[in-house]
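A single chain comes next, written as structure tokens; it is the form predicted alone.
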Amino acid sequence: MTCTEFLSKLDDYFDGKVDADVLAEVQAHVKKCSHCEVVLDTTRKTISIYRENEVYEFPAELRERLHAAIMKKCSKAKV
């Protein structure tokens, strides 16, 4: 399995709408495949999250940091 038949399978497989050997060869791909391996960790977080529905806390630092990056980017494309 490649990368890109692997990203094509995702959601599929998120929906347990895949047979054995397709789960199979996803599970073989992401043992071998460290870049694959954080796309489904990462999007097993987020569904996990948006289910959950938690909500995280941005330290006020980070939080100033962002607002101040996201507001300098908004402002040079009004230019």
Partner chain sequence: MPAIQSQVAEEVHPDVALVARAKLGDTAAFEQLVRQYERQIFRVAQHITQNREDAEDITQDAFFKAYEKLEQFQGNSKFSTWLVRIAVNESLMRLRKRKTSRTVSMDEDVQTEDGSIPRDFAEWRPNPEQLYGQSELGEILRKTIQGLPPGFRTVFTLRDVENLSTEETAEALGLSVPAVKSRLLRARLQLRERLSRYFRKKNGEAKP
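Numbering follows the first chain given and starts at 1. Not measured: the values here are computed from a predicted model. What we label the rigid core is the largest C-alpha set whose atoms superpose within 1.5 Å from one form to the other. First, how it differs from the form predicted in complex with the partner chain.
Once the rigid core is used as the reference frame, the Cα position of Ala24 differs between the two forms by less than 2 Å. Comparing the forms between the two forms on their rigid core, the Cα displacement of Asp12 stays under 2 Å.
I've shown you the form predicted alone. Could you give me the structure of the form predicted in complex with the partner chain?
Excluded here are partners and other molecules; the one chain stands alone.
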């Protein structure tokens, strides 16, 4: 497996969707290629850091205001 092939498997790998033989190849590649090992680890961290941190705040005050505006708008619509 080349580095490019490795990258093309990343998505399915993270989703746990690669077949056992491909999984073995990915793992073997990472073992011998320190660059891809880092890419794997830091890409995983990139995803989790965006998933776990609320990048944009959604304060209760904004939520209530938006919610009320949405419902008001819809109440004027045809059903």
